[in-house]
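A single chain comes next, written as structure tokens; it is the form predicted on its own.
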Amino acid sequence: MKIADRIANLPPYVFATVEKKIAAQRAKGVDVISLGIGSPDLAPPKFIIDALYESAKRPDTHGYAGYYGTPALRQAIAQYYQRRFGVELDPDTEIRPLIGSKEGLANMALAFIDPGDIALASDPGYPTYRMGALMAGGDYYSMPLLEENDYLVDFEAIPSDVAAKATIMWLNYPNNPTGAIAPLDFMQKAVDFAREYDIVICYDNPYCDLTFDGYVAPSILQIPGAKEVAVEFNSLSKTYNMAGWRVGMAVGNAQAIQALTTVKTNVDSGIFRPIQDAAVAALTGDQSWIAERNLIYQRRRDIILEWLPKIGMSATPPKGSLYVWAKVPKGVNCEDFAIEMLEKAGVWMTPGTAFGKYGEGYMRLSLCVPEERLREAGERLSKV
């Protein structure tokens, strides 16, 4: 059989490959501590689970739930954006629920990229930003996120001929993998740049409610005129500990939302109704537990920061996201270092190059591991 070139030439998804490496060590009897993937290890609050259960018991919630998300879910998303960011959204034209935000990221590329078009993708960055462009038959241009620039994109460094071919630009703060945050004046520059070159900003904001040390993350839609050029992607995966439930949202520019919807209505049949009902409960219910949960992640962050110097690594304390972005010892290849630590210490840390070439010299360490296991990981690595 002939596999499509877009697939045959596509590199394997990095975290699928990582899982195989970890599984191979576990098959040897190694008790691997994985600091690799940002999959929350804490459960959602009981009231969210109860909403799922109550809805699933009903006989009328197991059929197709509709292509556009239930009116109740779209209204709940609108209420969340009003309460959290002061942003007004039309539930009918400016909000589209997603089967997890990842599918929205990939489908956005199908909606906006033709052969010859370019996606501007932050590097290091979430691999789907780049892979979506390739699957759509286009290409991507890496926008370096450099430590000396506080991991903010330098829009002036993007060649004008590249910008002229770009149709979408991916931005993500609090950032995965670096944990960097972006001020409002940076977002204003992004909006101005997108307007100049007729580019859709795709602002990936799943970590906006996972912040530390009193930091409050904004939405790009707070910037005046942002809805003219921007779509924001968000998710219940991280904020509400619902990663496996697969429910997210795209909000913002109505024309872009409609284009994304055209793709989705030809690809999927919507989200399971009980999950939508539970998402409504999550978005509209008690939010006080989130601050308490974030303190758990903050303590985990501090544990990692404590033992990093003992293994020749260093990191700036992140104010958001689920990760610590740490420098490897000087002169060490990050991929070699990751494999060595997996084999000798039974600890997996994701090499920075998994997120792009500008990730060389760094490792991403996930906070989704209990404190005692994080301490044990530090002890093992220190011995090696």
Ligand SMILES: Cc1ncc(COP(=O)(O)O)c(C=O)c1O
Second form
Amino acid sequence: MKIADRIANLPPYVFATVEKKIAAQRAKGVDVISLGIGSPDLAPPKFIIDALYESAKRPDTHGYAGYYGTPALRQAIAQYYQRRFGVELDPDTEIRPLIGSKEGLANMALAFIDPGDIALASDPGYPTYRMGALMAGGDYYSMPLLEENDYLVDFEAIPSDVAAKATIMWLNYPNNPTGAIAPLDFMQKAVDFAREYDIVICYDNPYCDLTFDGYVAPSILQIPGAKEVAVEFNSLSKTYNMAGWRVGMAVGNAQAIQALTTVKTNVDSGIFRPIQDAAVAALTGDQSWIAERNLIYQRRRDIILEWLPKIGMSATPPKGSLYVWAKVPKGVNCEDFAIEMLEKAGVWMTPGTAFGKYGEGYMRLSLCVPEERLREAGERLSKV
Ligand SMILES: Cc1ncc(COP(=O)(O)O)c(C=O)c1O
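Show the other one: the form predicted together with the named molecule, since we just had the form predicted on its own.
Whole complex next, starting from this chain.
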């Protein structure tokens, strides 16, 4: 059996490996507190679950649901973008529902990367940006996100020969893993850069509604002319506590959406209809619970920020995302530190290098853990 080189040479997906490490500790009887993955631990409100149930009870919702997303879902996404960002989208040509946004990120690489092409990927960053490029037979260039630049990409630092080979650029703010946010003038610079080098911007925005301290995150499509070069990926996973349901969206440039759709029609057969119906309920129904839910995450953030200094770590309070990006004590290797804390304290934190080489020196701590467990994690870590 010969596994294709592009898969054989791929490093294993970080979080799949981590899951195994944690399971091994749990099998030994350790009560592991995992601050690892950003999977919301709270349920969506009842009206969303009821919409799923009502739709699933119907006999006509169980067949293939079509390749393009239901007209009702595309309309609901258009309404959401208009209400939330003041952005107008054509539901027929500028919106494609996805089976979770991760699916769209990986398929976008197939649509835009040939051998010899480069994906510009922020580092540290969501691993699929880089792995998608490799799976498509291309390569990636790491754009460092540095603390001294507020974790914003420095477009001027990208060599022009690299930019000339790039076909796609991944940006993500509120950022996973750093929690950084991007102002509109940064987005304008990204659009100008993409125009200059004829690159499609993939703006990954799943944390736009996970914000704290009154911050409201923008969409890149608010920048005049952005639609000429940009596609935005968004998701119901975090905004509506629906990570396991697998529903997201790509919106923006019609030509890029069409290319992504061509890949998708050959790969998948649409989203289960009751999930699409529930997504319509989520996007068009009561939104007031989101602010209350964000206060829960904000309190959790503050608990972590309180105990971090006790274990020699420090962090800037994030204004968005589901993570605290914390500096490890000077000179400590973040991967060794993560394993040691798992083994000695039964607390798992993701080492920064899981998100790329520029993550060295940091750990990512997830806010998807209840307050009392977070307090206990702090106590256990400070004892060690
Ligand atoms: C930056 C970023 N993009 C995309 C995703 C994928 O989200 P989903 O596939 O659940 O929509 C995640 C999930 O953690 C993420 O952090």
